[in-house]
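One chain follows as structure tokens, the form predicted on its own.
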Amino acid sequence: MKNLDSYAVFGSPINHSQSPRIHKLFAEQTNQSLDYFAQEVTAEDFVTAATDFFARGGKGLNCTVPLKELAFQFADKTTPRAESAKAVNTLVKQKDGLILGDNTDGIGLANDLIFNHGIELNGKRVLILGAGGATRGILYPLLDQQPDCLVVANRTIEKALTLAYEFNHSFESSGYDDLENQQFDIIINATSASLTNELPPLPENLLAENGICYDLFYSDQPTAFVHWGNLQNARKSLDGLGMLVEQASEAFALWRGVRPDTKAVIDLLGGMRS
């Protein structure tokens, strides 16, 4: 009997990951035979674990916190969107044996905002919290939507300034303390604070009337940032489940050459936690 093609998601922590369930649903929907599992992998162990995975015949990897920048370095070659982000969430073993690195986070977020929730970014004031690998992965797809203003805020402003320099100053940078007396139509939490149910230090009245809050992370219960958005009377305060499914769809298409129906999977997973 032929062995199933093997795929996995690496990260730390990883026990909360919905990726195995999502890719199982994708496989059933598209009549694909494959195996997909989650594995706890720290930054220190990533190179060894990834090398071993592909040496044993693995076909593709998803990489999450804190491995995306390490995955960028691990790949033999990278796509333009991964190159711009300097972060990789999807690794693909190609027919020539080389490992291709891609970043599907940004397009996943944009597709969830625009197509699943009807949220336009054009002409809006957008704030991204955090200046790490998660932010790198979403910047260009958001900038492509031509917001009126895009600001990246970080606890240490130097990191936000460095990121702005790398992206040719196509957005503004800020420390959290500098956000006083500003308002934004869309606030995106790209920090890892939600993993520990914490919240970046945000001033009051930061969200404009009828504004949107979006947490890149997801949980069975509302994250601290989603809860904060609700307290700010956001029109919508969303977590990253839809983004997770959309970016997974992009990865699945890279691996298998077929694109699944994301709405059916988002509706199913959303219903399972309500």
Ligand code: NDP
Given for the second form:
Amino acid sequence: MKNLDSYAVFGSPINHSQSPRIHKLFAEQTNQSLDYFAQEVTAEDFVTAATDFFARGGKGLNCTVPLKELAFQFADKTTPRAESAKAVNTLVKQKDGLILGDNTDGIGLANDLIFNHGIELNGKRVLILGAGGATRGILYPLLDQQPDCLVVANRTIEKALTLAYEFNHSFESSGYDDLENQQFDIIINATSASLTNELPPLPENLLAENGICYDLFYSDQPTAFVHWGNLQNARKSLDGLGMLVEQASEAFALWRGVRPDTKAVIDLLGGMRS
Ligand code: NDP
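Here we have the form predicted on its own; I need the corresponding form predicted in complex with this ligand.
Everything in the complex follows now, all chains and molecules, and the chain you saw is the first one.
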């Protein structure tokens, strides 16, 4: 390992990860000297790879699909937001040698919606599609905004029901069929369907007039869900690039004690794909 403080993102697949580019831009912007690389790590190899990384002096890790639940188990201690998500996307080697696990996905989404796009959730009808790890991470930050109602719909209804139970029924859960004749102001796609250019089975008229669509997935091209939002005449139909940069900035602040300017990085990366 070089003399520079070393950070990395682990996941599988990892070859298209934007995280090394984002953290390099943050480091340049804040005059921090550090190394950040992406490493293909499967679930089977995670504990060995993470142990080795920290043993060799690594300062911090990001963990993405499919490692977030394993990173939660790996951490010596976890923040309350990681605890509620039962998933960790950021590991920090502390001065006392212990590994702290945090989840910055939820605050990343809330910051992107509220500060970058001026989208208020307070008093709105909000629908989250999907009940996987990402939904676990975003639920409390979204509930904190006090929407009028929050519904989680999932293909496997049992998973949505279990999630509602774990979160003390602070939101409603449903299958896709139950969404018939309902309308929402903000629809957030937290399924991984966009990975394969698919859409969950969404009924007609699900999006209220002037509604917002947000896909957690991001891509160089409009995702299937962003495209769907445009067809529904959404006021805005956004993908998860802003969330990615915002969650990275929270991780960077945890590691380096300095907060980068996310807008400059979002503008740069967004500009490169249009
Ligand atoms: P998980 O594997 O934990 O969960 C996947 C979810 O998607 C499940 O609810 C699953 O339903 C559902 N799903 C998958 N395919 C379909 C389909 N064809 N139709 C309907 N539902 C489907 O994934 P994560 O929660 O970790 O990630 C979800 C997405 O969020 C990914 O695309 C990921 O890239 C993105 N993400 C983006 C971030 C960012 O910073 N922009 C941060 C974190 C995540 P079922 O339970 O029925 O299988």
